[in-house]
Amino acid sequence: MASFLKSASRIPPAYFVFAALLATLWLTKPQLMNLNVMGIFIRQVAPLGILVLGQMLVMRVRSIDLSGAGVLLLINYLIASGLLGDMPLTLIIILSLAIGCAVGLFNGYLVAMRRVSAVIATLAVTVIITGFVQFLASGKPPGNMPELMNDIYKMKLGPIPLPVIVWTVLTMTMAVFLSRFVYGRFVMAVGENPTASHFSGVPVERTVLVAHVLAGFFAGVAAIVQSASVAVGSLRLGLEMPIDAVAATILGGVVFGRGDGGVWGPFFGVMCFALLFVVMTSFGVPEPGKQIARGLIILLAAVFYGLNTRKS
């Protein structure tokens, strides 16, 4: 019995309250246990299951990245602003990736480089792009987006949606990238002892340094997908999302230089904030409660955090 107990202990808390949630929508409100219905919600969620992929990634190196939220603001005014013209749409993912990859340099060689902490440097830099795209703003809230990106974020193959799509096949990619490549052994030797690490030859500041840029480069894609959803510009967009980032990435059984929810479990962790969304909404939860279901869940992720920490 102490055993089965000692290795359900291990099982990421996020499969739990999936299951949780799946049962409470399967027996109240069966109607809305379809692919197209939960299609829509599963998509809203898809920019924070992006974002998830590098917050997850840098967890496991023992950093954390609190800049997303910069990055993602920063994008969806160049874009709805029209500072960029009629720049085609291919450009300005490209733009869009390669500030995000900028952003996540700066982060990492803060980070990794300079011993800054972490969570200073990419907060620091979330408020220094704030602020910046409050003064190219001057007050005044952004346009709206071409309506190619709303055109293309409404795509569906069959009744899965397409970020849904994007988002599945890049947690794949993730998987596979730390599973088989090198890097993914760097990752984990980093995570479990960065002094044991370098003096067995293992890159640490390199490693570091590349997971804030794979970050940068999803809060890139997130910023995307994220803005294609609103379909217009905001002061105020994603402000929320790296704490709901670290959240999920806890509940899915990541900590601090350990990743014993592989990548599947931070997913999970996301889908069940989709979940959440779902069972609210179809309960008739007014907007105060939802955010109340939803702090409720950070503050199971910290609680989850606070005994791996103590186990560990």
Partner chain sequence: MSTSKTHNLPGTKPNRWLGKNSRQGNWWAALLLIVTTVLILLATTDDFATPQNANNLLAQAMPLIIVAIGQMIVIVLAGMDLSVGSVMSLTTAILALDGSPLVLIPLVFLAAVLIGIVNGVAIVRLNVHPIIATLSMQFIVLGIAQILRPVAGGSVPDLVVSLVTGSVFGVPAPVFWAIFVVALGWKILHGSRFGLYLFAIGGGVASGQDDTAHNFGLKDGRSIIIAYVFSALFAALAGTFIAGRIASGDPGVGSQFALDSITAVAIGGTQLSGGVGGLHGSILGAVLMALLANGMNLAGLSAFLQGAIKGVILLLVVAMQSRKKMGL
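Compare with the form predicted on its own: the form predicted in complex with the partner chain:
Next up is only this chain, free of partner chains and other molecules.
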């Protein structure tokens, strides 16, 4: 029994939570349980899911990235404000990815080379970008998103929405990248023990730097998908996204330095969020309640892993 419990506690909480939420929906709102409705729920969390791919990577090398909020806001504003003029879509996408990578490189430099606390560094980056964007917009909401982006966002392949496919393909690529390439081993080694990795010849700093650049890249992709999902630009994109990304990652069994949940654990962590917001909305939980749920999820998931890794 004890060994069964021990092996059960290795399974990421995301799978249990997902099953529980699915059962709750099945019992209380059976009319929602069809492929079309579910597709729309899951499409809503596609930006979060893409952001989680980067968050997972940096958390596996014992870092964290809260700058996603800033990247999202900046790209959202740039596209909606018309500052880019009549730039073709491909150029907008390239520019967004470049912004994401640049912010990631900056984070990575601060965290890996200057050894700045990752929370402080990435939070400060978000504060700086947010202040700057709000200054540019002088508090007024920006204009409309290009219609073309929204049209692409609404496309479907069979019953599955395009953003969900993009998210799944990126997740698969990430899984292959981490399991088949040397970099994946580096990530695992640095997460397990940075000092031992350093003396074994693993380029610790470079591994962390690259993880942050990739996280910035995924934040750029998430920003494009998020911008496509709304008709109008917004200045009210807050810290919720990166915090939800942290929560989903921990739910999915990836905590600082440990990647038990692999790539698919966090994937299901995000799916939990898709269902969680539906369940909470259908039960009439107000916005502050969601705030509390957000905090409780991170705390409980972290406690779950904290107890598992406690020194005996």
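We call the rigid core the largest set of C-alpha positions that still match within 1.5 Å between the two forms. Positions refer to the first chain, counted from 1. Keep in mind that what you see is a predicted model, and the values were worked out from it rather than measured.
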query: Phe277 C-alpha relocation of at least 2 Å between the two forms, rigid core basis; finding: yes
query: Core-aligned C-alpha movement of Ala302 between the two forms reaching 2 Å; finding: yes
query: Ala293 C-alpha relocation of at least 2 Å between the two forms, rigid core basis; finding: yes
